[in-house]
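Below sits a lone chain in structure tokens, taken as the form predicted alone.
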Amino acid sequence: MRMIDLIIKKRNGHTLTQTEFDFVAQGAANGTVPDYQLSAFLMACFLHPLSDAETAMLTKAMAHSGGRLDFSASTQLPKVDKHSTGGVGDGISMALAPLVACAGVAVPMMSGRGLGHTGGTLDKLESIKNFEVRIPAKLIYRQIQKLGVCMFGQTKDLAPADKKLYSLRDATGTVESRPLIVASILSKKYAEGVDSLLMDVKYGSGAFMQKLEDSRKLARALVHTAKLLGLKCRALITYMDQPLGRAIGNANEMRQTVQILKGNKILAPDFYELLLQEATEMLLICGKYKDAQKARALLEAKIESGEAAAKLREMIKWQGGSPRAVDDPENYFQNAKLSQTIKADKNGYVAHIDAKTAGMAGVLLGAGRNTMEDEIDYGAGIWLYKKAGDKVKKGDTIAMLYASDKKRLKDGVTLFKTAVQLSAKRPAPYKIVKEIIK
């Protein structure tokens, strides 16, 4: 089989089969293939896109291009995970798992890094200090069998194909090719060994895809091809116009998380409401439940009884951080040195939050990244203190700005000014969940 073949051959707007995607993934995680023709190859899938069951034969291609998780001599429980696709505060991901992982079922979550305006979880984990997230698989599977739940970046041997193509394309103008991006996402969770996943698919100014329509149609593609590989999936379209929660930036968004699953439910409404609504989704989807307000009464119940933040107090542990980051939040996440406040200019509402600019004015600021090499100041970020409807008089404080350099406050506190809107009239209310894709 030649390489040169297969891009001919998907350039001419041919159906590929298993074998060949095989082989082309074999290539671009060993090596054997080219740079430039694997992003011919990817040129020719974007030019032709491909069909429903060939996207399915190349998230699995890329799946066995490495080692695959099997967690099936370490539980017999259900297996679950979420994936987001980013946004703005979205720190769901760290109370998620041990939450869910409270109710009985197996939370092996595999997670990435933020680049550009939406932040990382494993970014936001390793604020907490010699928090481990490079973890091999031996001892993912014993804490998966101890403890019910593992938050863990990819490792090299799982999806390697994955790594390649994506930062290919990148480099090749093909990032918006809807099959390829289904195949990125799902590849690295069919490899994980999971047998249910919950999607979470952003739309407004945060998100990956700001049109609804264009969300929809990714979480549809999502949740098809997942069931083509023999998963159990159905996805959530949820609300990134404006910033989740009050955090933005890793120490702030692991306070908040403690917090959250410590009982204060009034913190951040918004986090809170979408919390139990993919937690309970997460249940229902692997069978645990099949009674959704049951569901939601068991978890509203585990973090009343301080059994989710127990959980995250033992994960917390078990990957080597300190158990005081669940014990004093408030004082074992501190924030930058330097801060502003944003403080209203005029009487009314605030009208609207701009999730981008709110996330683009933290990487200035110094809690994310613009390339992979860029280093995290796991201090900096923003405290929303009110939020869209919230009714503010002149003077009052909408937000608290932290950094570890004049320089970048400054610049922070500039384009964050212009992310905040304020009316004379309350906002009407927006639904954090728009649908359910099932």
Given for the second form:
Amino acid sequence: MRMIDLIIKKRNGHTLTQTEFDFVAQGAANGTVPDYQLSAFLMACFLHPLSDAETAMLTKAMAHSGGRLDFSASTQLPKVDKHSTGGVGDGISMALAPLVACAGVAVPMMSGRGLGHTGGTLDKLESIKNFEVRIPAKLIYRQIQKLGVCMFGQTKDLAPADKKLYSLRDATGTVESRPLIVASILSKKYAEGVDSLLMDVKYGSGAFMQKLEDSRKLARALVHTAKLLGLKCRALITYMDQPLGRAIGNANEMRQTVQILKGNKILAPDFYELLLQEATEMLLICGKYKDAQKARALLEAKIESGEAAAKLREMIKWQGGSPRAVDDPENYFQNAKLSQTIKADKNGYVAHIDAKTAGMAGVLLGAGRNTMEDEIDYGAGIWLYKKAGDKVKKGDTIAMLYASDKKRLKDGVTLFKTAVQLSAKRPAPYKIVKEIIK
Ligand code: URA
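Okay, that's the form predicted alone, but what's the structure of the form predicted in complex with uracil (URA)?
And the full complex, kicking off with our chain again.
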């Protein structure tokens, strides 16, 4: 087989076979196909979008370009994971994985790092001192067998073709192709060896897709392709025009997670609601529960009894951190050296806090990165004392911003102020989960 023939075939709008996609993915992973040919191939796929069947074939080919996790010897429980398309303040995963594991399913959760205004679960977990996310497969199997939950990063060996193709898409104007996005996301999940998957596809200013209709199309394509691959899958379309919860920034978000898993429901009602809805869906998708109300009641009971917090404590211990982080979050997590309050300059309501601007303010404060090489300040971030719909009086604290450097704090404050809109009238409430795609 020759790569030039496959490029021409796709350029002319023809359908490729599994063997041909395997050739491309293997060539991307082991370097036998040069970047210029892979780039031309990606552009051909962009101009002649892959059919659903082709998307599934490319996904499989990319997933098989490296090793796949296989939990068959470690657990007979259903194996379920969640993927979020990313957002601001979206620290759901750190609460979700231990909570769902308490319900008697296995949760091997593979996550990524933050870039730009979007945070990353691995960075948040690493704000726990010594928490290890680079875990060899053997230890992931063992932790899943003994504890039912493990949170880890993508190993070099997992879907290496995606790594190569994704970096070329970035440089060739082919990122926006929906079939390529679907294959990229699902190849990693398919390689992870789970049988059930919840997709959280966000829409709004802080999301990968800003428009609801685009998120809907992506969600449908993800669910459809996942099913073609034999995965059980549903997607939630969720709101990301404003930050989720009260915390932005790594240690801040971990503190919030700990409080919520310890039963503080009112700390961040939107976060709590999304957590419960996602956890419920995960139990329904994998078939552990048939009745949503029963599943939700069980999950709430796991929080109230302290079992969910205990699971988080154990997971932290298994992965090298101190379980004390759960008992003493205020003092345990890193704090930034400086802080500044943002106050309301008039009476009224908080009308809107723009997610993307708030996320970018977080990056300026030091909580995120502009390039993958940037260092993170785990203590930097934002705590939202007020959210959209809250009444404020002039001088009330809307948010507290944290940084470890004067210039960073000043820049973050200046940008964050532009994210906040006050109004005389109470804004209409928004729904955190817009739709479920089955
Ligand atoms: N996330 C991914 O992993 N891949 C894409 O192509 C887009 C978002």
